[in-house]
Partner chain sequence: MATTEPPRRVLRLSRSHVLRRIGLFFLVVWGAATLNFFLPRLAPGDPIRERLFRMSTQGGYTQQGIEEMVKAYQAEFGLDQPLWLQYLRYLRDIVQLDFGYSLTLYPAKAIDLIMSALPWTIMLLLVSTILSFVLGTLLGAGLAWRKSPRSLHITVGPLLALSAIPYYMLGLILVYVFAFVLHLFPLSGGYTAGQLPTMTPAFFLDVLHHSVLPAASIVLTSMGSWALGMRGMMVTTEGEDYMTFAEMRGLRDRTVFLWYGLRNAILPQFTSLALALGHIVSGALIVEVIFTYPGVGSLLFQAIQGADYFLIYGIVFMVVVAIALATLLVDLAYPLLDPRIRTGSK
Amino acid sequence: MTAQAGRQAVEASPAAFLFQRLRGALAYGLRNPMLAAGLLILLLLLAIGWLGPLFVSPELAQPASAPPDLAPSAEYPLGTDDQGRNLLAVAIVGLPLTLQVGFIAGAVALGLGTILGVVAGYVGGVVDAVIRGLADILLTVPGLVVLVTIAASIRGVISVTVMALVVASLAWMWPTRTIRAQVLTLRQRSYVQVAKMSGMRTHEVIFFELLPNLLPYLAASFVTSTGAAVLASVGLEALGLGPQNEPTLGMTIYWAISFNALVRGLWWWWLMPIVLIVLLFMSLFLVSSGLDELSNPRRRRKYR
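Can you show how this chain looks by itself in the form predicted alone?
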């Protein structure tokens, strides 16, 4: 649908225009089953956090709210842990917190990477050399060691938001490199050259010519950055470097390890966070692969 046709449809009947767009989105989802499946799993996981508190009180995620070490039953569908926490309530509270870390860290890392990558790729020269050199140097630094050091240094005051910022501090370099490469190809396109010759300023070319064409790629990069941030945060939390008072999925694994749940046969304690993490990564992978169709012209032609 062209822009003029879209405006005519909205003026004629907003409801009909919305129906057409929904039908178009559904048709696209059917042509792109990976994206549809990933979004469906991700929405189901988000629904656990949104709708779960309507059925199970989040207060049951606190210690001593239930008898300890109970196997799954009708009263406690996911059992209880050694500290007397209802693991169903832990899943309802902890999954959104883990997603929150991933979304915040992914957004911050992609935001920094987009700014630096676009500026480096379009401006070039000394600016490009400085940004590219900084990203290249930091990419060689063992990230896990640095993250463990930072998290251990601020362990007493760490929260979900602080954990996300810690993870984002070393997650912007790769987006910077990949977005810079995309901008290097885009800036040679004819429409960018025409915009420059027509007198548009640098920031106008970036905002009105480059960024709109980068949006599909940025969407796929955001999903990838979110997955990487969740992986890094779960790793730190499993080492005991996460928010101690928040029942995130990584901290649930940490407590299960600390109280020897695997050796003691308390399988329901460690199984719940692992299953949710696997489903979360599966959904992010499918969404990222589906969005790759939008940013990759070769795959777009394949689906036509």
Contents of the next structure:
Amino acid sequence: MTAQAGRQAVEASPAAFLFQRLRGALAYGLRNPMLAAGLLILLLLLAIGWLGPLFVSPELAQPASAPPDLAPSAEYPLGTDDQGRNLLAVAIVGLPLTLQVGFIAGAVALGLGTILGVVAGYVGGVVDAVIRGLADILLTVPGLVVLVTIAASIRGVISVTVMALVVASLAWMWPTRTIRAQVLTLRQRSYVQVAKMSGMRTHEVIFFELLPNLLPYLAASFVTSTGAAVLASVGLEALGLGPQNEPTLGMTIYWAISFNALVRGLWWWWLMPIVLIVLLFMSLFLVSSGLDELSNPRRRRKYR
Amino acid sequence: MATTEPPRRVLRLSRSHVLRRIGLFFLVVWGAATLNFFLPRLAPGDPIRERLFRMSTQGGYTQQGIEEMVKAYQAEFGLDQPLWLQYLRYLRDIVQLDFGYSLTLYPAKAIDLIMSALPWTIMLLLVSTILSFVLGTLLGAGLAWRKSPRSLHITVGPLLALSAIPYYMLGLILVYVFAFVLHLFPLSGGYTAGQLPTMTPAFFLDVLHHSVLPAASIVLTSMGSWALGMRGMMVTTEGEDYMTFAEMRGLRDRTVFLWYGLRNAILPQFTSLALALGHIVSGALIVEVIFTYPGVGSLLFQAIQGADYFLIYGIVFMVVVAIALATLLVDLAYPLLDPRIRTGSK
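Now show me the form predicted in complex with its partner chain, since the one above was the form predicted alone.
Now the full complex is given, and it begins with the chain already shown.
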């Protein structure tokens, strides 16, 4: 694919090339509706965070900026909570924060997983045994429960970034396992063998031969890791272990639970975070299924 | 299940498997205990002091009394001794399931609180896990089978959507619709408040009534992944010769489906069961919070809210042990289910 694109870039002008690629992407999106729909929802969710502050001041997400417990109305489209937060503002501030936790944790987990997976798969031997053993053991451990220990111990200093790192600390095992498996198949290929025999060093083979071929796979893994990280962080936050002063979606659920919003019939309070999180999961699921199709050549060939 | 292999080799192979698995179990338990020991010591701040300070601002104790209490706690836990000695003492206590006292409910020991909550969680999880496993597996097998009714296939979409959302989110919606609006089920709790837990049928029905919604939110959200996994496996079974042969022999559809198709496709599902347990438990703990179900999840929530560190660490340790044990049992039972593993061909 890259070789073909390179040839086209040389032949045509940059603008025509860009246009062609765009048209190709659009045509591909139409044939891969899962990816297109997923990206569309994700873009919509991102737009809430980007464009929202133009219409509603983020300061209204702080307590006591509105009368408490109001049902949705013209003035407060998503209602207000027990402490007088404008829930529309909470959605606009909280959604990007939750996305941020997911993206940071997903990136860190995938980064760690890629390094460990590539090293384990390529170097092999004792290194492989140690890394695989550690990942296997940690996979059987209930992640959320162990994260509770970690988050509870550093409760006072939890910020959005720390939250993401806590979640990432137990999210690298699955990427490690799957990337290791991919590397094992790649290292047997002839071009890697040739590179090795032509005197390339280990890290050169990894960077120039293995990683470029893993990229489509890594993209799909990143989406999966992000989804898993959002799931874990919202779970921790719902238990009250999130950043106490940030109105993330998980913390909104926590406040709604601790103030008995359910029993008191304040449905708008907990429904907003649920709808947004479910939409987020749907979009990530669709994107990862779509990317899976893209990165799996056997399935992609159908569309050519 | 006759095998052509000499029996001694079978025994030796499974014994090393068993020993390795048991070793892994103890490794996980030891790891969890060690994490619980070192994390609070690496973390900024002193949990005990923080907790007691909190109490002082609420209860109006004097500052001096606090320092004495902190000292008393430090002496109790031997915090003045070298770290390795503390660690060994700690491991000894853990083996005896002694997690110290609860800070919020002081005279109560953490282990007693956990032990009274554990049966609720285990029952809820046992029933809902088995239910979702059986229903999901059957549904998945049905989805892949050519002769199943067309109407079955429209369930795929909703199932996918349900399995994409966390357990507790569906729980919130279920409580609102079926308990708050329709009054069909109780809003919260494990049994009607004020009633004494007894062994009568009436009390049992009451417990059952209270467990329907929490169980449903777990079953509905985890069924999808079982169904999808099973469908994948069943599709490969579908093309096997023995399936065609069984059909040609004129066996009844139900027999072919259950004993030739399902039985051969189900094995990998048990491996997934072992891996999925941790995931289910993590989700179920938050489900309990939403339904104020008297299990470990609600206890954990209270402990976190009250900064009751010994109770938190005790619960985490017990849950890790419980899941590790369940995974161990599933893994050990697996060779009994799969004759291929017993003969050593892996």
